[in-house]
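Next up: just one chain, as structure tokens, the form predicted alone.
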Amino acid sequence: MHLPDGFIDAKTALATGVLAAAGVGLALRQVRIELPPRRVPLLGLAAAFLFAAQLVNFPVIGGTSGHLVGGALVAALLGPAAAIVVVTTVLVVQCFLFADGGVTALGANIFNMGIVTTLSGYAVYLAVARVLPGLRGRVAALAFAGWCSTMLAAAACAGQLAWSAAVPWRVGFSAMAGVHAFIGLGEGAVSALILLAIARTRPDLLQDSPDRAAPPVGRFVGLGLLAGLGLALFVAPFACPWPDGLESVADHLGFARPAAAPFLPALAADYRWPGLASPGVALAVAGAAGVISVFVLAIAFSRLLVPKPTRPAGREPERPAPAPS
């Protein structure tokens, strides 16, 4: 669902850019207020894993593929504000390092995939989880929330295309909703399975779990980062090569435009590391570089935003009692 340059006009790019900047700004402020310092590394892990997961397209129907967006999933794990920061970090790296999504359309992509999927998915997840209590209810709630968030993001994208006069609203919405209804099933299923795995192994990492007496997250983050690198290196080169939902709709309806000249040169356009002859190896190396980049960037943002815990005023650290003479 990454809009490239040339699909939306200037007014749409400007309007979505303003909305995206406002949403991300509010999310950054909320993260600074709410995120406990011990959970800061989880933002880096979520960004790295999400980037790696988006490299793995899965087949749907009619020669079309889809991939995880992850807004609802990360919101269920870390809260909606942190999820907006995580997804935005991934989209920025995808745009500027890999030319996945246009620079002029970055605001629209952040609005659709970073804000719409996160807020709508989190709202649906909370509403359904209240009706279906327990772990099974939460897993079912996230599966439905993942599907709903994908559909709403597709509708937002169709609206932006219609406002840009690229395709009539009814035609664009019907096509986008039709294909993303199937992509949303994959989104919901993958999100639910990841939530279930985390709830079984590390329930303290869920968003509403208490922080007291929780084991350190460092080892979990390290293992998760290795899992993300494994996806990029060994799974992404064998992902489904079919066009994604937006590309398929654009080809079918005939509003795909010739690629515009890049606003900025990308280091590894189309996820191909320069200088490597093998397409699979070039993709694997680019994917691994992207996983590390989003991890470092998300951690850096979080460290700047979240203040370190301070010792209460007037309290001195305990000193060991002197040994008896």
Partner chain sequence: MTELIPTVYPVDRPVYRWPAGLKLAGALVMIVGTALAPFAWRAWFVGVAAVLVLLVVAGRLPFRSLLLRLLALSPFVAGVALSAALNPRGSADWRVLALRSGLCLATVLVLAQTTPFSAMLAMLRRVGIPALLVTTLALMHRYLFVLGDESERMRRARASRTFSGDRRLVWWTAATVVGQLFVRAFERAERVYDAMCARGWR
Contents of the next structure:
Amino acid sequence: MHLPDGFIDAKTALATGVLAAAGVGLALRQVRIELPPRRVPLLGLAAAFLFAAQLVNFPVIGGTSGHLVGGALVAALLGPAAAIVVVTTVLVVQCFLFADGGVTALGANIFNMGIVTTLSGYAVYLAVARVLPGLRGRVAALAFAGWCSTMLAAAACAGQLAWSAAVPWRVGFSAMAGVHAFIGLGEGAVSALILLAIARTRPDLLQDSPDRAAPPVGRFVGLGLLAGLGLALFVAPFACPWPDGLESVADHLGFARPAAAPFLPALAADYRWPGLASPGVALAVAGAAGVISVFVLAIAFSRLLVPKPTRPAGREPERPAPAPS
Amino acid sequence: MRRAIDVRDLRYAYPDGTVALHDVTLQVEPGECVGLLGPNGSGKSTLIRHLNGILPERLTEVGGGVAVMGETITRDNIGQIRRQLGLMFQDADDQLFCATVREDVAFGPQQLGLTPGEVADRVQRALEEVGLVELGHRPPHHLSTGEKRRACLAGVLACEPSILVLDEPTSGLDPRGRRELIALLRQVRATKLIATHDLELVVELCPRSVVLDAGRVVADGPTHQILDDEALMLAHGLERPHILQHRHPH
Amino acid sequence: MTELIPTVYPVDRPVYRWPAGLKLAGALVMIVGTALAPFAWRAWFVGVAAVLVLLVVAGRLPFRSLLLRLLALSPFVAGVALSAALNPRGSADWRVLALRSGLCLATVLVLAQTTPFSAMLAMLRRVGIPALLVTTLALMHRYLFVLGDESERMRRARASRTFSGDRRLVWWTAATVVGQLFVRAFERAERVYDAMCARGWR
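What I would like now is the form predicted in complex with its partner chain, since the data block earlier showed the form predicted alone; can you produce it?
Now the complete complex, all chains and molecules, led by this one.
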């Protein structure tokens, strides 16, 4: 999903750059407030971990294999603000050291993978884990969050490509959403497996479990609004029944700004009409069905993996000697 | 007289309840070089981490006192203590956290608030002392294990501590790297406390040794006397070094 | 992939000795220009290509490995170019897309090949990037190799005791390796913090 240079035009690069800088700035401020000094080196180590983890292959079919993207996983492990800093760090290093992801597209990549996946992943994880208790609930929550965050990032990516007139929305979105619906399944499964592996060896690292902690909603209003604004900006103009194409986007932006609040509700209201006459509604229904089936899959997956909810710590903890001599 | 290190009745339990130290008492005089022996898990690293206040996690709740150069460690004087007592950790990769060797050696002096010129002077001197001037620009990842250890030592020496505490300085080194490090340590003029399994190093450098087992001091005295006590050594999972066996043929 | 990071710099060539700030700024100009310039400016693209070739030849950069990395990084470019080629209506010309991203890729590769990461970090510090972010970048770069090695050792140790080709088991094994890697990263972060404190940090 790393956008390279040359696919993003000047205005998209600028818009994503501003959003990414603002998001990372907010996240850094949040981290400075809530992270104890003891945990500061963990940000760098977690970034190195994520990079190394992305090199571990998960075989799929034939010779192909996938790997972790990790936004939702890191957010579940470290919290959303720290996760934004960690994923951003990984993206910057990948961009300048490996030329993986373009320099002018760095803002877009940070927005999609650093901000959208972490925030949406964390929000979904938190919401589901509060409803479904215990380790089983958390595994299901992260599996679902991994899928959702991947889909949202793919949508944002397609929106940016369409904004840049590189690939039209219809083509880009169906390709990205189609591919990432499967990639997201892998992402969710891998994230959940890793969470389970950590819970088996060091359950204490997952101590601040989301079903007990108070929802830290207040602290992430700014970041959440920012991600929402970005998504609305990139995706909404195309998801509306308005005509495709860039020329209309500029017009819409002028109209969309004063009407920002009813923008999404209006969209939802439109999709909620019972008739499946327009293709947009059919798409929405198909999308909702997809989301629900993935949710059910995630729960089934967690039941398969985590034996009994009575002992959430997991069986046979293979934890070695607890302390250095 | 002010003792370099003065540990009295130190008790410590890890947060999970495992008791790591039972009433440990240990005194080191200025200028001494003391070996700290004991099997794995005997509490050596835990004890060492108390000497510059990394442990206990909450300093005010210490169950026994640790004093360095006559000052009991508290939350307020911890910076002062860490200037005087340099600590070298077992895993060199933990300690070399900067991008290049030179930057890493400069880290300590920079924290002392020295001017850039003074920092550069100290870095140069420390690198010369350990013989790594040519490798200063290298990233730590591209050093051999022996070079990494020496770089760590340079980082500690650049802070010019009066007491040097080393955790397993020779573990994982090949014979030559080990030789070089021992020769280096011999030159360093500071009070030294060396936790190690390397009994030959202790014989060469430390006139006095302390044996720790299961969080208790089980022996404290002249190194030769301790290493000759076969029953003591066996009881605490240590082995008499070959040098001694050759020196005292029965 | 960690073995692809250039870390030893043959400082006897002038390209390596140029100030990092200059190289970074030059690369940024080239990349932004190439990515955003209208395609009618043919001279710009030819110029950038010429500069890159000159740098590779004059700096005696490892041409083969640069080319291999360029190809290895291109699947996304190929994918989007393909989709643009198959749907010409409304899409940008795929050849232009490929040219732009190819030139930018090559520029970043040449920059990374000739500039130590520590020098780039020093630049970032000077231009006012928040210290927390620079520290995180520095620590990540430092421990990338260490964790990469650990991961490889764990993978090999696991593989040498795994005899079944069951895909579910392979996934669980890989996830265990990654989980273990996180635990080790966490524990190492604590020890690094101790080491930083021991030398007077904060």
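Definition used throughout: the rigid core is the maximal C-alpha set that superposes within 1.5 Å between two forms. All values derive from a computational prediction rather than experimental measurement. Residue numbers count along the first chain shown, from 1.
> Core-aligned, does residue 26 move its Cα 2 Å or more between these two forms?
Where the cores coincide, residue 26 shows only a C-alpha shift between these two forms that is less than 2 Å.
> Taking the rigid core as the reference frame, tell me whether residue 232 has a CA displacement of 2 angstroms or more between these two forms.
Yes, because once the rigid core is superposed, the C-alpha of residue 232 moves 2 Å or more between these two forms.
> Compare the position of the CA of residue 287 between these two forms after a rigid core fit and state whether the shift reaches 2 Å.
The answer is yes, as the C-alpha of residue 287 shifts between these two forms by 2 Å or more after core alignment.
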